[in-house]
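One chain follows as structure tokens, the form predicted on its own.
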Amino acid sequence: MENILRINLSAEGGPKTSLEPIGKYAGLGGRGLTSCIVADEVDPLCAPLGAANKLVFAPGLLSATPATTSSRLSVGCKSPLTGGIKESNAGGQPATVLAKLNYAAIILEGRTPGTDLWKIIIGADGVSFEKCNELRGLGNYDTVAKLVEQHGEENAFMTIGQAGEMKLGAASIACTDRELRPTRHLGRGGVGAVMGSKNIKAFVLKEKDARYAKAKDPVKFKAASLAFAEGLKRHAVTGQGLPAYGTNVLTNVLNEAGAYPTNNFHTGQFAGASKISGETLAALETERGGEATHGCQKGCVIQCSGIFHDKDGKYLTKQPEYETVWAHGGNCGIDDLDAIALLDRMDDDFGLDTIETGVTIGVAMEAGLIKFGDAQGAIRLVKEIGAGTPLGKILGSGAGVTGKVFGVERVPVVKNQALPAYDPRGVQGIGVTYATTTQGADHTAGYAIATNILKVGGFVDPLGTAGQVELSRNLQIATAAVDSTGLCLFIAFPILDQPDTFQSLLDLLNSFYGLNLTGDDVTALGKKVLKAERDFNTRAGFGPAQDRLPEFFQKEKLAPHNVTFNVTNEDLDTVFNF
């Protein structure tokens, strides 16, 4: 991938494109590329929904290859939710198509004048733009169906739903999966609102005549690819747990560990956990003729997704992931998988981050709008978001805004972004990550659950404070590097436990690009990305005060452990001392 495509949406006479070599960004992909471009080119004090913000899409370093799990796409911008730098990534097919078209990044600059909606069509034959006002107000499912009618099936699509058009803080960008369903989302931080602010409804990515790039050493690359895939299959998490039960395999695990946030983080265990667990979900999917094992992208050996059918045996949504099942389930006191799956479908269709939306509903329950456990009430509230009612726009703006409007003190956010499905009192390492990551509360930024709970890469007592800062620091560095490759973050499990699988990852990069990278080079890449992100946030006005958890985590003890979050502020301030 050698080219950066710039699209000036403010150009006189309509959008204009320019092509430039990757230049100083050579050796970067995915998050590394989006974050460095945003840090270099976006004014940290700009209005996130204004023309000065930029939206940067970048496939990973290995996305132009047939290496397994390599098709994750990153998007970067200044976040309208957090006010800081944002990188969000998703699976599906768009990263592969962009990479095969030889684009290292697509940069959207400015915004189109007026109120017309546009679609951007990118293929081997060039780039074109068309107005698409007929798509206005449509959800992602209907939008993609219309685009398939117009452009055919040999494409990947990126779209926004109603939430993105309304520029709501929880708005996501949908990426299509292998079946051309808009089920994989660039979800966190309101990136869909930025796309909507630029009047872009959709991307059509034409796979016809797009070709995988050639490795510098194809023989070594093929051997490394086979060894890497074998390593993923050999590990208990990526080879057994995730393929059998999907990410929701974690529900019973975290509930038994007493770190499963329940009823807006009031307790660490949910009585209805077994009813919504990965085991129960997989059995239900199979019983109804869906799939408990499925890949969101071509060539993935982990196959951690699935297909959920309704009670009539008809497709409803992809397998709801662990975070979604928790956010709309245990977090809201709901133990009905059909209700949770419908909420997942609605989130995907309206274009909403499932974590932000589920946590927001929990805050609304805390405020007394509906009761904990009211599944039909939760469905009604999410419908309000899609309809764009005044209440819906409040809820669609995220948990932080909802808490302020309704006077709720217990609002689980960091940098205004909702906490995911692990209570930081029950897993102190993830609490360090939530507090200090550049991205706002984000479990994927430094997944301490691996070592605190699953004992991958060693073991650090989840209830103690010793070693948590070092654990989070090292994981945040490693994650920033992995997010730059385009590889699924789940590869972290085998590369932490299996040195030969980590070596296979290095061999993939080295044989494809003709390099001699070592583990130290991977660490240096992660540090470079984090430094760029931290620099942007500092210039945006962030400081130590923003690297903190909400106060109630230090004051209220979590049942069943009766512990608070005990990592000190002084220790939190040392995370980035590298």
Second form
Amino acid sequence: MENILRINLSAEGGPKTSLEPIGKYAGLGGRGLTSCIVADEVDPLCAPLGAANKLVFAPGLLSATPATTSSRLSVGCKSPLTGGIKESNAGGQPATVLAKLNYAAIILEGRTPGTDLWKIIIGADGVSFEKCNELRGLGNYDTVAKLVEQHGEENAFMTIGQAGEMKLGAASIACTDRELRPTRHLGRGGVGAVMGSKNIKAFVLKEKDARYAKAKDPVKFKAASLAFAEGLKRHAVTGQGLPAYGTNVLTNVLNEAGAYPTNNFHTGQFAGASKISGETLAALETERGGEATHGCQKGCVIQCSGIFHDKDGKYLTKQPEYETVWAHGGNCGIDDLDAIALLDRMDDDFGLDTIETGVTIGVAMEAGLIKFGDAQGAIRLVKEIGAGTPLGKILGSGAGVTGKVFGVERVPVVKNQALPAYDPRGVQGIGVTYATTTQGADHTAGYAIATNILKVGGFVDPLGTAGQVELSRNLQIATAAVDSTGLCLFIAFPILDQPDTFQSLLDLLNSFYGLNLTGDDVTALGKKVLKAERDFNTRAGFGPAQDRLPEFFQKEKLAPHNVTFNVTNEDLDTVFNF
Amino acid sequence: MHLTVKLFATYREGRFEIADLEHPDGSTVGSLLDALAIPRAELGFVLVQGRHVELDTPLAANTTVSIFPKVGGG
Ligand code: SF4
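The structure above corresponds to the form predicted on its own; please provide the structure of the form predicted together with the partner chain.
The complete assembly is shown below, putting the previous chain first.
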């Protein structure tokens, strides 16, 4: 991956491309690359939906290789939701194709004049641009179906649905999976709105004649690949738990631990949890002829996903993730898997972040628009978003806006981004991550659940404050590095527990790129990425006041453990002391 | 003593989801695992009344014990 493709949409006479060598960004991929480019090139004070914002796509360092789970794609920009820097990542096939085409990054800048919608076609034979007004107003499923008709199946696609076209704060960018379904989303922070603001509806990424580059040391690379895959299979989380039950295995875990945010963060346990748990979901998928074990990208040995069929045994959606089942389920008092799966399908189709959307519905329930537990009401509200009614546009702008419009006090957001599926009072370490990450509330930025709840990488008592800042800091640094490799974050479980698997990861990078990286270099990379992101946010006007949880987490006790969030502001302000 | 025991994920295979059990007074979390034929080495974690406990933690009567294999997600 030696080239950066720059696409200037504002150029006179139509979009123009230029190719640049990776140059000073060598050694960076994924989040490291998107964040450093955004920090260097985007004015932190620019209007996120204006021509000055840029949308940067980057496959990870290992996406250029057949190594397992290495096809994560990062996208970066100034977020229209948070106003700060954004990196969102997803699985599916696009990262592999971009990497095989030798692109380390694609920088989308400017904005096409006028109101035409465009698609960008990228392949071994070059880059071209076509108007695609026939796709206007289509959801992701219909959009991809049309693109397959026009361009065939030997492609990966990135598209926006209605939400992206409407430039809503919850809008995602869909990436197609192995079956060309738009089910893997660059979800968080409104990245779909930025793509919509540039009048780009779709990317067609042609796999034909795209080839993996050769490893510098192919023999060592092959050995490292085998050892790495073996390490993932050996660990119980990536070898057994995730394949069998998917991420939704966490519903019962968090519920038993009393940290499962229920009814817009009112309590920590949900009476209907077992009805929507991973165990129940996997059994239902199998019973209906779907699949409980399925990979979102070629070559993944973990295969945490699945296929969900409706009551008639027909494909409805991919296996909803834990976050989705929570956001649309327990967070809204809904215990009906069919309703949750339909909401997942609608989110994927309209192009909405499932976390932001579910939390927004929870806030709407808090406001009294509909009652907690009203599954049909939730479906109706999400339909309004897709239809672009005035109410739908408010809801599609996210939990923060919805809370303001309807006068709600309890709005679970940090930096205006909705909190994910772990109550920070029941898991204080994740509260530190929510408060301080550059991204706005984001569990993946420093997944303290591993050590606070799952006893992976040691154990730190989830209800105490001791050790939480250090835990979150170390995880945030490690995650920024892993997010640069293109590897799926779930490999963190084995690499935290198995030193030899961490060594295999280093061997993969070293043998492919001819490097001599050590663990210290990985830490240094993570720190560099975080510093670049933090610096961007500072220049965008963020300070300590933005690194806080909403007030109610300090005031209202969470049942059943009757705890508030107790990490002090002074301690939160030390997370980035490195 | 009387305990409510909940098992999750792979631990349910060949066992149960939830059961009310009698277990000797004064015994530990580890002894309950042994009684359930759950190898200690492959344990994920155990919660009693929603709080993490260790293998040598003594069990109290009339509590809910939730036992998980190594699992993860996110
Ligand atoms: S573990 Fe799951 S999310 Fe990660 S690459 Fe595999 S299927 Fe995709």
